[in-house]
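Taking the form predicted alone, here's one chain by itself in structure tokens.
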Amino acid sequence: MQRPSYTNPPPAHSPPLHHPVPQHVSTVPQLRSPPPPAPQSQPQQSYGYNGQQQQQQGGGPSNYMQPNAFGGFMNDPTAQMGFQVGKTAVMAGQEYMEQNFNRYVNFSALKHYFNVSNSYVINKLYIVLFPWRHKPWSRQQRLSHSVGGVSGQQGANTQDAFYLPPREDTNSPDMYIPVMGFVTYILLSTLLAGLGGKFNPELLGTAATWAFLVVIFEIAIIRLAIYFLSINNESQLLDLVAYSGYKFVGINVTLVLSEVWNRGGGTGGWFGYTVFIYTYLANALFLLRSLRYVLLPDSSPNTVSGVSYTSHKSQKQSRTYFLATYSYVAQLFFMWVLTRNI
């Protein structure tokens, strides 16, 4: 196939290119640097943190963001009125809570049971674990002199006695050791489960639930006993609640020694049962000797306050049975449940 020949030869040179010429000339705006900052005597309106600094340095007419603005806020009458209203509301709520909770728990009386010292805690733990040779078990009292009389007559001096706080008397019951023992039992049971490879976040709630149910059930038994045994003194109720928590000391000792001896094998074995029996008997003897002044008071009048504690013979016998049952039977059941639950 042959290419056709052209009659007219191609031009020797190509035509020149023509570029379009703009008809309207546009001016490009000149870029300038920002204006210098205004002098201090002429503040300008601006936004943000820089503007606030300029107003503070320039001393403008507005004092809203001055350095002492927050200090002056409390001097504002509206702020003071709001502060007084909030303070009144908080005080009213606190008073309401105290009035309602005091129906069930006397917080002023609870302060007596938490007045402890380091030496008291050490000595009390020794008595709970080794009560065999401790003497005496009677609580110490302090005399308070009061002056009273009738109009037109000379006042007569009377002596009132009250028990010393735990800080000053080792035989006085406290609630610090029972509360710490309760919390230690929950944490210790979870720790031992974790060391044995059985850790589960639910174990913390399970141990706390079991311990809480045992304490609630024991307090319910104490309340029923107080009702049927005609124990009307509120301090005696708090003493019984405090004594009911000392069993956690023996329980924690049993758990630790058994786990160490059995190398994570639990509280079973002859060593675990031996430690459990010892701590159970020590706790039972401790309760038996400590609760005598609460449930079995002396029939002779109190030489300090002059008040007679004479009770009926059948009532005293009922209290003796309750003391023996509570110290041996009930404590055996509660301690067994709490140690076998691990």
Second form
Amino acid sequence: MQRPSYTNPPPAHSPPLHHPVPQHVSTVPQLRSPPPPAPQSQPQQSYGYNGQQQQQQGGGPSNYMQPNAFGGFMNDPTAQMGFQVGKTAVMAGQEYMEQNFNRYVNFSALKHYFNVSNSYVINKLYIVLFPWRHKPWSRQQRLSHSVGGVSGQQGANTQDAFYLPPREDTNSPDMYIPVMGFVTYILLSTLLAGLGGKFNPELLGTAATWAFLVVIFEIAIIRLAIYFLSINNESQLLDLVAYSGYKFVGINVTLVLSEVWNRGGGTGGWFGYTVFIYTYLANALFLLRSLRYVLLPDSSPNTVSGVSYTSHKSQKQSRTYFLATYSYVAQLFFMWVLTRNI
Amino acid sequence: MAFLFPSLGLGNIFYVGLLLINGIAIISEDRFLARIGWGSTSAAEPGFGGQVDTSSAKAKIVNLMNSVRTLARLPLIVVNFLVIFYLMILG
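The block above covers the form predicted alone; next, return the form predicted together with the partner chain.
Let us now look at the entire complex, which starts with that chain.
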């Protein structure tokens, strides 16, 4: 029996209200009594559903076996009707929310950032922690004029160059590692606070708020700098979020190693400081090499940018200075802020 | 920092931002910025027949401050009023 499609607008389901549902339901219990009253039995639900569809055409996509799980009160025809209406309303609400939410959060772009593989994650972690061993840092592009694209590195100027997803290009920033690092940082810092005997549930919120604020502050700095220094770059916001989230890897490593060494005494001591300085330098070098392609656009002349820039030497110099300052000074401050533990 | 300065909360950061923006909105142009050389005419007008310099960092900062002044005055009045009201009620 064919189910009606789920994308019908709600008014299309109002006919079932006028459909003589109540009269037919009285004969339904005879069909439903053979299956045992197990609430989560899926095969019997489909069996019962097929048995009922012959009596109630166009009954909507609702699952009539739910009444079986609920016991006696759902056999009441009015309650079934109400349940049907409720189900329709919930589905309509979900559609509405999806349509409106898609305007604010670009889900397809997010999916590109989570398109990672295991080998990518391992390689990327390796790069973040040991950045001097990595050779080519430029992101690969795939140029496509039409549907069937021509893959390759920076070729001729076309209109539709998009970057390869993280699965295929180790240099491409992803959101999986930053998100994981963020959550791990929150849990780890709260765990370490608990090991030191100073846990209270508020710490989770405080750590989350601080980490979030650091990320937002960093992105604000970069956006302001892009505006002030006239950097014509179409890099996405999520790219910057991803780049600023990679420091959580170094921070987590610092926290774990220094706590293990100091036996729960905090992140001080010479070992803690050494690990912190090392991860800070590694993160700074990683950012320096990655953000070079974001903030200094004239170093890669083949990218798609039709705007002619009139940049003097002073501008290039100020951009370079900003990049160096951001990678080193700002990161030092932020990483220090986030590793100041008990 | 979350554990060393527990009193620095989210609301305080909001107040800091609000005060900074208030400062940008209040700063007097002809008495202060023109003296420094950040006035709206001196940064936009060229020197001796050159092009209008709108792309340098200084011109952009000046431009940003001017636009903050023009655009943010009215919302700032509202937000300031709300914050003062809130702080007065809650002590």
